[in-house]
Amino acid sequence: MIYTLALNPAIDRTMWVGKMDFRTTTRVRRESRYPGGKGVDVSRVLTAMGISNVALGFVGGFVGEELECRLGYEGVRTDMIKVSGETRTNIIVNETSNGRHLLLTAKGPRVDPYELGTLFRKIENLSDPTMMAVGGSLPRGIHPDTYRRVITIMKRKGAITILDADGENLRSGIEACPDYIKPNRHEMSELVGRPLSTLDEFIQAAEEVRSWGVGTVLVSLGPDGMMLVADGQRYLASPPKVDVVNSVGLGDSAVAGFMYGLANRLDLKDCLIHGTAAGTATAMKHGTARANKDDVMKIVPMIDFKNLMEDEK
């Protein structure tokens, strides 16, 4: 079974306005609410692409109940741990006049030690896990070492591990040598402690991170696509130009598309192509992590793929 883990999931309250005006009242033209959080987003896209999975994480209060109900409505299977605090609500404001968006992320509930202990017992008791995506922010009370511990348990169980986090959460998780990590441009630069701009610089940084024990490094490069660096493999998949109406959840969708490839035993080239296509599909959809299988498959043949090892010869 494939699992995702979101320790600090959220409801993304998304609003569309013509233009933000700080001098007077800004009228909301449309509003929607979506389940959010990295693991949750990955589960939603995997489910929409026909890949069975279970979303794990913490939920609490009325917002937590809403989150589980909305996931169930989309067909996403969950096995959440109830906590005493209230699941967070994020605010996303999209300006239709210029395509900009404002994302306000809440801290989330404080998780008590016994609630964290319940999580580890649940993970230890997972039967036959084949893959787990771990990532996102941590709620208050949870130490970044949690990601290292989770990945260590899953690797001991023989599961493929994918880490998508930033800052100390990413550095701590890497200590467990995950099979895959997927930072973006900024997160990769922060991880190696220097600014990165050119493709060669990102490749060198990825090889450096691989020397720390990471199996494969994926770097999302925004409109330039996604790069993959593995043992003897360096690829770049670039999306076609599309009308972007959303920039929230693109990286999570890319992880889901990549996992779709792994679940179907595709080679890394095709996993990368499907990941890039999934991220692009979500960019064309209003709301958070909205790509579905038809959307993704339409874009797959439009992805420009380059074997960077051949370009180096």
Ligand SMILES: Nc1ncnc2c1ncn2[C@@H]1O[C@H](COP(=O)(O)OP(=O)(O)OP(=O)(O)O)[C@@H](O)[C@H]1O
Given for the second form:
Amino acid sequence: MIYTLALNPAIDRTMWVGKMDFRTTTRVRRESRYPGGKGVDVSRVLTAMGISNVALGFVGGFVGEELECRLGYEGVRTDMIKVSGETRTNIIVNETSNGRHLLLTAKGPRVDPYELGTLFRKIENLSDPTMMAVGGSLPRGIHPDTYRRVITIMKRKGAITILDADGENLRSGIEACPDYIKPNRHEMSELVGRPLSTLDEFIQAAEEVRSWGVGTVLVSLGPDGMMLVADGQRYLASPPKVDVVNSVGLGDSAVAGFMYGLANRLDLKDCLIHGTAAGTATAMKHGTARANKDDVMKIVPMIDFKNLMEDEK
Ligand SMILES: Nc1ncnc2c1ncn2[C@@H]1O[C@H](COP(=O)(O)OP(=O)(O)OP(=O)(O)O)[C@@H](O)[C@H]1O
Ligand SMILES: [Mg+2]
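To test you: the structure above is the form predicted alone. What is the structure of the form predicted in complex with the named molecule?
Let's see the whole complex now, leading with the same chain.
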């Protein structure tokens, strides 16, 4: 079974307004509520692409109930641990007059040591893990070391591990030598501690991170697509120019598209193409809805693929 881990999932509440007015009442014209948070996003896109998976993580309070119900409604399987605090609600306000958006990411509940202990027991007892996506922010009360511990357990159990986190959480997760990491431009440059701008600089940085024990480094480059650096392989996949109507959850969709490739035993080139297409397909969907299989497959043939090793010859 494929698992995702969402330690701090959320409900993303999106509102559309003409223009925010700080002096008087701003009328909301439309709104939507979708499950959110990295692991949950990955599970939603995987499910919508026909890949069976289970979302693990913490939920609490009324919002936690809503989150699980919404996921169930979408056909996403969950095996969540109930915590005493309330699951967070993120607020996204889209100004239709100028296309700007405001994203307010809430902190989420504090998680107690016994609740974390329950999670580790669950993970230790998974009988059939083949792959796990780990990532996102950690709730209050959880040590940054947690990703390192989770990845260590999953690797011992023989699962492929994919880490998508930033800052301290990324650094500590890398100590467990995950099979894949998927930083974006900014996260990658923070990881190696220097500014990166050219493709060559990103490749050198990815090789450096691989020398720390990471199997394959995927760097998502926003509208420029995604780069892959693995043993003897350096690829770049670039999407077509599209109308972007949403900028939330693109990285998570890219991870899910890549995992779709792995689950279908595609080669790394095609995994990268599907990952890039999934990110782009989600950029074209309103609200914080995520891409489904049809959306992704429409983009796949439009992805421009480059083998960067051949360029070097
Ligand atoms: N403007 C865009 N046009 C087309 N595709 C895009 C655009 N921005 C992002 N994408 C697609 O989404 C993928 C992930 O984007 P990005 O690098 O912005 O991820 P991220 O910063 O991790 O996102 P997130 O904020 O969701 O974590 C890219 O590899 C690309 O395929
Ligand atoms: Mg990201």
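Rigid core here is just the name for the largest C-alpha set that superposes within 1.5 Å across the two forms. Positions refer to the first chain, counted from 1. Model, not experiment: these values are computed from the prediction.
- Message: Could you check, with the core superposed, whether the Cα atom of M20 shifts 2 Å or more between these two forms?
- Response: True for M20: a C-alpha shift of 2 Å or more.
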